[in-house]
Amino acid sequence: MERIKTGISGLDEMLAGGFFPRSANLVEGAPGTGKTTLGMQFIYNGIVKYGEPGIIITFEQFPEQYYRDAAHFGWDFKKFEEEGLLKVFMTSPEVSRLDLENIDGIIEQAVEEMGAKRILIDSISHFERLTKDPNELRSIEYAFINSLKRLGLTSILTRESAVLLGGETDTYGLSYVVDSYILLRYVEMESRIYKALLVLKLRGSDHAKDIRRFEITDQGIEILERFEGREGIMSGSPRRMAESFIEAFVRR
């Protein structure tokens, strides 16, 4: 089937070749573990491996921050804004979930437009002040996430984690709503900090169920090797495997 790549070597092996066209894709983490990265990445090569343009949306960053960022990692995001091939809007999630309400939108014009392909959401946790019901917020999403479809977008929805080191993530039902659920988590191994990836769910595929760990360089996300002979890597209590069940069962 039909594959958006997110043009990270490593990432799009581990989703069997992409996400799907439509889909909406969660990646939660803690600050600092990359999700804006991920995201900001996902856009730069939609736009420059694939020519597909694509749209930001900020409930917390004014545009010129997107531009430092990206900077840093020498994607160009104004001159891509100047040739009509990316826009970044700075909104709420009020303001955002009202206009995808309306028929010719500012941002189904942008869509028309661009002829975008991709969006990034930067935060889906801004939702969570609209309502303290979890049901009601739950089809506040929904119907969010089904307006960014009906445009024909593959989104990235980022979502914080208040949990630095292991512990159970908190989705208030999202997890069911989205198609695939990236998890990034910070792990301490012998006195170090190293940064690790989970493909959750991938709805409607298989998709690769290892940890793997990443770094952030100075070309965005990079996707490394696999935990091996560790145990409890996304609970933050890593252990090592007895050498017998990794010679039975990881080495095999």
Second form
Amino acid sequence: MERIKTGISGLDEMLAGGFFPRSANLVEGAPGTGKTTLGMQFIYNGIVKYGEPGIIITFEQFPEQYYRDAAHFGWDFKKFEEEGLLKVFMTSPEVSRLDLENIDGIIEQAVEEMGAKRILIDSISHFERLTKDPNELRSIEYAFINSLKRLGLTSILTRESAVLLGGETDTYGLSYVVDSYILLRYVEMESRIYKALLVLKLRGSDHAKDIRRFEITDQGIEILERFEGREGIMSGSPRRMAESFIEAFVRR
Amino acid sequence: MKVDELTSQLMEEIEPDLLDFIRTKVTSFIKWDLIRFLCKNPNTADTAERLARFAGRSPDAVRPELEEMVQQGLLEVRIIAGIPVYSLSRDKKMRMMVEKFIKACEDRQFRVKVVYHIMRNLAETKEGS
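Having seen the form predicted on its own, please provide the structure of the form predicted in complex with the partner chain.
In what comes next, the whole complex appears, and the chain from above leads the way.
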């Protein structure tokens, strides 16, 4: 089956080849874990490696910050915009939602003009401002995601998690609506902070179940080896397997 | 030399197309802020309230300026579900002119001239009313 590759070495293997076309893919993590970098790399690789133009919709961060951050990795987003391969839209959740519901809206026009195939929504957390009712929120997000699919787009939706280490995952339903769910976490080990990535869900496909270490290098995200001999990685404070064995059996 | 004469002399040193752009489009500091923001973030499409927040101004002050900018062809407005959504004009000539103006603003002397022009314009508007 056709896959939309992220082009991030290691991540596509974890996703058994990549995302499905026209799928919505949630990337969740605490501030600084690399959600936006992962999303920008997905867009950049789409343009450079796979000939697929992309769109970024930002609700808070100014587009000029994306140009600057991308330039840090050697990705010339300004040039891509001039060449019609990328558009970085700044708008609000209300406007983007209503615009997508309309026929021939600003986003739809851009998708058609550019032949865009990929989109980064940074971040879907801003939709939480639209309503306090979790059921209504799920309905709004479901409709928004479907409108992206209707336009033929494969999307990455970033979502902020409130806590730095560990923390609870989705409780109100977005993870049920999306096609894949990737968690980025800080992990503390021996007085050092590492970053961990886990593919929690990939609808309709097998995927890697292991938790991988990753780094943000000057080339972007690089997936490294799995965490060996530890457990409780996603809690943020893992323990060695032997310690947990002793705790569970010997100290009883 | 009177202030008005000095200002006129300073403005005459500016390229004619830029001078026309300043005289007809950059008639207030709020407009200048909005032009700068939209030039740096050219695919912004948002409400008056949000644009005001980005520019650090009050929505009440920004709303009439946005309407004027639409009439002047600098901005486009779309009504989405009853909400006016503003974005920079897609007209290539207008976008080039906006970029030329913002590029020229990197020069301090040029900025000083624009400040003189806006202040004189604001004073004339005040006298007129």
